[in-house]
Amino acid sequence: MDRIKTWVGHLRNDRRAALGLILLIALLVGAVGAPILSPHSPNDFFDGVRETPGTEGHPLGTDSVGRDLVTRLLYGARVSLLVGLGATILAAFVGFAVGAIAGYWGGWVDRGLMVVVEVFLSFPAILLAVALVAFMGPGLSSVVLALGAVGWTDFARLVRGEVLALKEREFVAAARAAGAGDLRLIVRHLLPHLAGPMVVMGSFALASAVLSEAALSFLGLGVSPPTPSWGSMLADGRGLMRVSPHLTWIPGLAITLAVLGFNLLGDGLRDFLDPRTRY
């Protein structure tokens, strides 16, 4: 209760993360609230193709075959949202795993996962998940599996550098003396202390998760049609942008928007945990 209030305390103070965070909250409302927020199926047709905004029972018109825009705006926030949460965890477990391994036991073991991470790195991240979900085919699970597998790498040097630190403390050589093995010292003694940091690198790989998961959308690799997606209505808005331009801004700002709040909160998260970042 006294963490809360003092992170409360915080928001007050950090106008930024207090922004992000309420970016956040409208996002959450508006993916899980969606049914409720729009008395229209995504996929439900209207006449009055390409409407512009404003028009009568669509705030903000259709697309180019006639669909509601806030309907679809709506929908497509569980989209990224699912596949946010979804690559985020994996890459995270992926790399904690990892990382932990290498910091923990050093030597050989440390070199040779280090050597992995540095031939994932080497390959541009997006171009490394468009391979994968070509290869694994266009679909939610895919696009979650390709992001989580290119993602883990931050996870994994970060783990490493706090575990190469932590090893060396006192209440983990009191720990291994009290008998604790290697497992239970990881994952009792060494995780509680992970947290904080792999929150903050977890709000920054949502941030880049939405972003890449529309980048894969655009390009026709992300969820399969007709689900929502903000990425596909940015690509089936593109060959509109001088007659209807509407359509390419409203899903483009959501991102925007979207990416903007994770990464605001992650800043505020980074300095409440780790106040020497503060100026």
The other form holds:
Amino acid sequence: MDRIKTWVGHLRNDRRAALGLILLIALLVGAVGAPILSPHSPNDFFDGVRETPGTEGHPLGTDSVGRDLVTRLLYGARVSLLVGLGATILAAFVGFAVGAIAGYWGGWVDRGLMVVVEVFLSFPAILLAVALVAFMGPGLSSVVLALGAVGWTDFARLVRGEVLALKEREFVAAARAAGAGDLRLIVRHLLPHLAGPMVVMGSFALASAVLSEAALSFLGLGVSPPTPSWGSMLADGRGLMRVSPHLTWIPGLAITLAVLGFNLLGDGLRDFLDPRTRY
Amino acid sequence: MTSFALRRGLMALPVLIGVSLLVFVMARVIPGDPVLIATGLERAHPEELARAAQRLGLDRPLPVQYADYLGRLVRGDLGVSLRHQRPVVDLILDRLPATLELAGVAFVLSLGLGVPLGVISAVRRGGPYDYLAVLVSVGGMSVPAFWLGLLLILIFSLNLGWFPASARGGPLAEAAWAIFSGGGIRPLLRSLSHLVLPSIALAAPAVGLIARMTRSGMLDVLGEDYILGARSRGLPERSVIYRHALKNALIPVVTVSGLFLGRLFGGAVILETVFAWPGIGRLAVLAVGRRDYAVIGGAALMVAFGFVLVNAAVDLMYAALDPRIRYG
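Please move on to the form predicted together with the partner chain, as the form predicted alone is already shown.
Then the entire complex follows, led off by the chain already shown.
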């Protein structure tokens, strides 16, 4: 609790992190409060006419088939957040397990696992995600699995490095002398030390998962239509760029602000947890 | 040096095998029915499917299938595209130059913009330039490249009409050669005009990353004793920054250049779709829509192989340039 208070105090001096937090709160409010904030359903059609922004009842206009853009943006935030969180939690979990095992046991276990990490890093992330979704078939769970599968390596390398350094420390020897087993040592004694750096990395991982989800749905590999997703909204507006440029501007802006929010928050958290890197 | 090269080569081998195993697992283990996928048959008689499975060797145990797959891989056989009815290797090699060209131009662009931005930011630390540079770099990392691509098309192609919105304007190298072989400058201009928008969109995220790395590298180096030494000997500030500091600050940037090229390849997957650029990314994305699985797997495999080999080559170059690495 005290740490959180200190952090809030820190935010006053770190305007960029504060901006990031504001963006993310807006994202969360939009996603959770979508049914309250908008009187429409994301899949309601209005006259089949494409409206420009500023029309009564449709502040940002309607899309190519006449669905309210604000409503679809709000519901699209749900997809972004859901996929981002799901993929990041999966990646953090797998990455932690692999990294802790590699760093803790070392030797051939470490070498073997690091080869696996390198194998995954050999693919451009988005290409691997595209291939995985292609073979698994599109859909929410495929996207989460695919993005988790490309994201875990960063966590694994981070955790391995930290564990390699931590396991030589005295408190580890003390815990072991007190009779702690390997699993208990890793989870009870090493994990708390890793929480900070993992939260920082989690924030950046969320940024890149939201970005990748948008890219996958833009390519038609995301959640199935008609579920609104910012990426597929961009793809939808693409054919109408000349007549309705707002269909290109607005969803892209939403993606950018969400990703920016996570990036700024990650920067802020890192500066807070490791003041040496502070600007 | 020879022993280092040998060791480095041996290190790449398990990774290459791992890459092939991962692609194999993706193609044969994950999907519902590999026979349907390999044959492209949607609704077929069970007997027909069984025959196809036997013909393709898909009825044998997985380890045997993998050994078989590896054997064909070594001979450069990645299978045949269902859609194009051509070997996947040929399809990929046809499109590789276009992707390399786009990624290469974006690479040059991102270094050319990112390094100066990072230097200014570090030298004017805390000033308005620094703030602007940090803003540009965080912004560049947060803007989706494909959206930036769409906006560039919207503004510079549809509205202003300055650059073409799609397709490749002929190979850049050939166009450049035309100047010397009497073809004039037009082919080069044409080729470049098609490259402008996609390469800017592709480079933007990398500019941000490179600017950040250069900035923190410069800040580290500027605090070193030899910089103080250089200043105390009365060297002009320009010389201190560019001759003494920048060279060392760039080491981490150069070290990850192979990684950057890999990222640019990934970005190209999407941007090629936006700009209808006839490269590997577009090939792979189109193959997804057409359920042409041999092409998807083949493209992923070839790109990953290329990445592993380029990284090994980069390491060898370093070892040749910097003896500390060989013995480190």
